[in-house]
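Single chain ahead, written as structure tokens, the form predicted on its own.
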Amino acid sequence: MIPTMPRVCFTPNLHKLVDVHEYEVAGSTIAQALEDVFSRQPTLQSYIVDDQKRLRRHINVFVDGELIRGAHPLNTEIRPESEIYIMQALSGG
């Protein structure tokens, strides 16, 4: 069997701001996962995360299908067939 490993995807209007991809990554937690892609795409961490490595508060993170809340959500636990889906939010009239 191939091992799998978690992927992480970005809403087009992120594209719009930032050159990205859609990645596998490593690691057991969307932190985790996160610090792989930005080391492979560093000018996309300061639209996902602030100067605390907290989530922005306009950035949903939707783990297989599920929006993940609560007060520390980047140390939700993922597995390695999981899909991370990257979304900013958007407002206006």
Second form
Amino acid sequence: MIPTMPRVCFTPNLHKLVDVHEYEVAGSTIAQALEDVFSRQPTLQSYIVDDQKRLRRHINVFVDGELIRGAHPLNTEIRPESEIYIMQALSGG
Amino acid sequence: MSEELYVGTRKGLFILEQNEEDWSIKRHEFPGEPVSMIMPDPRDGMLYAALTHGHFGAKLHRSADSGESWEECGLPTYPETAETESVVAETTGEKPKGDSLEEIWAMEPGSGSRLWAGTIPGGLFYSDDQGTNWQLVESLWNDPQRPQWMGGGKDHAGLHSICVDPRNPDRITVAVSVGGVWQTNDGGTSWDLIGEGLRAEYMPPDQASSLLMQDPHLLVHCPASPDHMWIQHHNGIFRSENGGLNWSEITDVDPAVFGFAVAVHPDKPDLAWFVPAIKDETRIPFQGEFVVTRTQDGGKSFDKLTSGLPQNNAFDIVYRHALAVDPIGTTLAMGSTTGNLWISQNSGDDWKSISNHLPPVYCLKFNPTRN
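Let's compare: the form predicted on its own is above, so bring in the form predicted together with the partner chain.
Shown next: the complete complex, the earlier chain at its head.
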């Protein structure tokens, strides 16, 4: 059996601001997956989380097609085959 | 003579160049992104642009080639609280606290290679490596009175004015909306809350003279005579002749003393410009007449400058960083919330419209190395 790892993808709006691509990551929570991505692309960190490492207010995270809600979305557990999709909320003008 | 002007707007940075009497837009950088501050550094030619992405937070970029190419710098960041030391800490389920950078609202060169930045929430930061790394001035941040600062037009208090004394760069005066005027004489090791004579009419009467509750919209000093300072304040215009310790209020100004912006001549401390509006509740020009006021005698009298400015149905507001005077002191630039950009090349007597179609203008600065 081919081992799988969670994957993290980013909204196209972010691609114009930071050099990001799709990442295969280690970790069993969204937080751990993001830590892995940030270690490879440090510039990205401040675009996704704020000074206090909170998910930015206008950033949404989907895991396997489901929008993650709640007070601590980064705690959400992920599976080895999960796809995490980071997108910006549809706000602003 | 060929000047250069940087205009930060809600939808990017515009770089304008002067050719003879004409000004034209030469470049548009960061299209679509709010530019909250721009700082051309006269010491090394580096150009800094602070962005405020709607979704992705505040960022800082620098350009070594006058805006042709950019690289992202480091950022001022606030101290992490103990329970949020890392992303993983969120797994504890404790509610995160602590401040997060919303906007870089001021940038000024300091001594040596030092850069200063003022932020929302109200913090003062410095960098000694062209913005790669930033340190919080903890002496000001930890002042017991700082938690009483409060938001004015923004949710949090913001530090928008940084005046570095050219005679002694360890003497720095900053202004906070809403948090008064603060001064250090030792490069930021210790701070004094100053500003006797400022008056806050929005406070309960017995609090009106509280130094802490003052809302200076912008603080400027005359570079050639730094003890002479001007404040465009929430409810008035104030002038200091002793480096900000004491202020006198100037009340007789037609059409108003309310506004956001003030500029002072680089060599003549008595010569300053303001952009008035109906106070607070409405924040629009009087009777649709958009004017600039100018004093040449330290506030004893004011000229109402109208030539080239719209005098009917004008609703332009000029934000605090959107009026600038060039290093010579004769050319002025001004951008408004309705996307108008004007330049005067005779000290404000006559204005010429450069564009009527820009996004809302947040800030503008002349290139100090070009004139």
